[in-house]
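There is one chain below, alone, in structure tokens, taken in the form predicted alone.
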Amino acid sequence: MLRSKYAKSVYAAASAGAPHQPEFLQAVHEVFESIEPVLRQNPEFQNQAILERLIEPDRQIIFRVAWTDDRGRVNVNRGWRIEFNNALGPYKGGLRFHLSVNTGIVKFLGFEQIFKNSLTGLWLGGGKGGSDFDPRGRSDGEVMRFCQSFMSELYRHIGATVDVPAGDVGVGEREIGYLFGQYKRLTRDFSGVLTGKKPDFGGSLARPEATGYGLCYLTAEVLRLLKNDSFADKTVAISGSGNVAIFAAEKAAELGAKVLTMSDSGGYIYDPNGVHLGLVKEIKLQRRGRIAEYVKNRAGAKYVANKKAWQVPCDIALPCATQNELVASDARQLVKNGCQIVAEGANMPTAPDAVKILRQNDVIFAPAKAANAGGVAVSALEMAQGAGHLAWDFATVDARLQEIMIDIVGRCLDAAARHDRHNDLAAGANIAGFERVARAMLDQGIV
């Protein structure tokens, strides 16, 4: 519940202006609720309309994407790029290709990205984009033609010091490669305008692993500081089976845990012997198949259709699939089964009522804007390598990623403690992320 009159009035205006954008409003409310003590202590934020300016994107770009499929039929999709706030640096955030993409989803993702990027301590603004195009089941040729059409409009709005998109759901190295090729064709400019490229032409080692690895580095630091504990001998439930989930599972296993579950939109697998990542990578990364195929080649594992993995007892839960996937009933089940920590690998995967239940039962909750910041952190490192025409080795990038994630934990806990929200990582993440952006906005005037 919002108590600040200022926050309440700005949120009411946002609700009136975007009544059909529930994810965006959810993200705004969550931030506003956390930063109320900051607003009380800093009346200049209200005087300079920081909240009003913060929730209104700098610009929203919506465009038609026409492309031809393998049968010669013309298809039409919609593309988005929302450049939200560049107080801390060029707009930075991924492109999502998925049927669920709409203006509200992109605004929610872009708004969250502002604070996520702020928490890294790097010079990054916040933005997001994508399309309602679904690459699943499409040939390489179809994906290429779509990406070329998409970039034929997007290229006008991006640049290495202006707006630097990356990948997200449905946009991996293949899609980034096609997008970059078309950008280069149109502009004759070989620069770091897109991150997530293959290392052979300007990408960074450790980028595919970054979000999943970073999630585990942050979780490990939280366990160390708040529980005097670690991943060693813990059981882990993971949702999703894309890059974030796969590399979170890989790093959790390296740190001594046993990963029991992974999932996709059809259901989840449970492997009491620990998920075999080589098999998952072969199914999901090489063949782009379905997670149900796992049990055909893994004795003792089972597949549960149309269910979520949160009913499996675990010490650590890492939701890595999509927004609002972990709801109140899931939270109750995790509590009942003795889960110690929920750390978000996806963007806002835990519904507000589920977060409340976790907090009431002393389950540590690490929000996405802190926990999954590893992807954008290594994207920034890719930008630095590109600007210097350098290529760092995997160990160098991975070590820097770990440092950034550990620093994020410190920023969150410090901000929470300064405002009497001790050990509240979600409040601390919102406060620390907001304070840095708000100060920069004040310093740069009314723009």
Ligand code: NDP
Second form
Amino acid sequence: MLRSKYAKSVYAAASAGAPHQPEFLQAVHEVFESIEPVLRQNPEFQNQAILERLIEPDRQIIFRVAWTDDRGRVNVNRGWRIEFNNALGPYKGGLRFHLSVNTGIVKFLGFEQIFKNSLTGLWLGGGKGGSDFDPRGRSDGEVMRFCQSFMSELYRHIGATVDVPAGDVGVGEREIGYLFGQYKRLTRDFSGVLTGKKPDFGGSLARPEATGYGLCYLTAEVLRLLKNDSFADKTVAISGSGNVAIFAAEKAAELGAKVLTMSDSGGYIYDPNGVHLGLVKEIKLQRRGRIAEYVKNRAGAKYVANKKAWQVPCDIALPCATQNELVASDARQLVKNGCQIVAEGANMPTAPDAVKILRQNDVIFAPAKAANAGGVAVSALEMAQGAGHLAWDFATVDARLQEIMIDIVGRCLDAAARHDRHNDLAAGANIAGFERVARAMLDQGIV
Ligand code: NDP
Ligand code: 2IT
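Having seen the form predicted alone, I'd like the form predicted together with this ligand now, please.
Below is the whole assembly, all chains and molecules, this chain first.
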């Protein structure tokens, strides 16, 4: 519940203005709840209308994407790029290609990105984009033609110092390659205008691994500081089987844990012997198949259709699929099964009432803005390498990623402690992320 009059009135105006954007309103409410003590201590934020300015994107670009499929039929999708806030650097954030994409989803993701990017301590503003294009079942040629059409509009809005998109759900190295090819064809500009490129043409090593690895580095640091514990011999439940989930599973196993589950929108696999990542990578990365195929090649594993992985007892839960995938009943189940920590690899995967249940039962909760910031952080390292025409080795990028994730934990705990929310990582992430961007906005005047 919001108590501050200022936050309440801005939230009420946002609700009135965006009644059909529940995910966006959820993200705004969650940030506003945490920053109330900061607003009370800093009346200039209200005087300078910082909240009103923060929730209104700098600009929202919505466009038609027409493309021809393999049967010669013309398809039309909608494309978005929402440039939310550039107080801390060029707009930065991924592109999501998924049937469910709409203005409210892109706005929630863009809004979250402002604070996540702020928390990294790097020069990164916040933005997000995507399309309601469904890549499932589409050939490489169809995906390429879609990406080319998408970029034929997007190119005029982006630039290496202006707005730098990257991947998200449905957008990986393949799509970034096609998008970059078309950008270059239209502009003749070989620059760091997109991140997540292959290392051969300006990408960074460790960018594919960054979000999942970063999630585990952050989780390990939180376990160390708050529980004097580690991943060693822990059981881990992971949802999703995409980019974030796969590399979270890889790092968790490397740190000594046993990963029991992975999933997709059809159901989850449970492997009591620990998920065999080579097999998952072959199915998901090489064949673009479904996670159900895992059990055909793995004795002892089972596939449970139409159910979520949170039923399986685990010490550590890493939701890495999508928003609001972990709801109150899942949280109750995790508590009952003795789960110690939920760390968010996906963006806003834990519904607000589920977060409340975890908190009431002393389950540590590491919020997405902090926990999955490793992806965008390595994107910033890709931008730095691009600007310097340099290529760093894997170990250098990985070590920098680990430092950044450890710094983020420090920033969150410090901000939480300063506002009497000791060890509350969600409050700390919102406060620390907000303070940096709000101060920059004050310093840059009313724009
Ligand atoms: P991928 O496209 O690689 O994988 C997405 C995974 O999540 C798939 O297993 C997919 O299953 C599942 N999923 C997606 N949407 C839904 C849905 N509506 N319902 C159920 N399952 C779903 O995406 P990423 O791994 O890159 O992204 C996963 C999450 O991590 C997202 O929330 C994203 O915003 C976030 N994230 C990604 C970063 C990155 O660098 N890629 C950085 C930070 C956060 P299916 O195939 O059945 O749809
Ligand atoms: O949600 C996210 O942080 C991402 N999808 C990555 C964004 C980026 O610019 O690397």
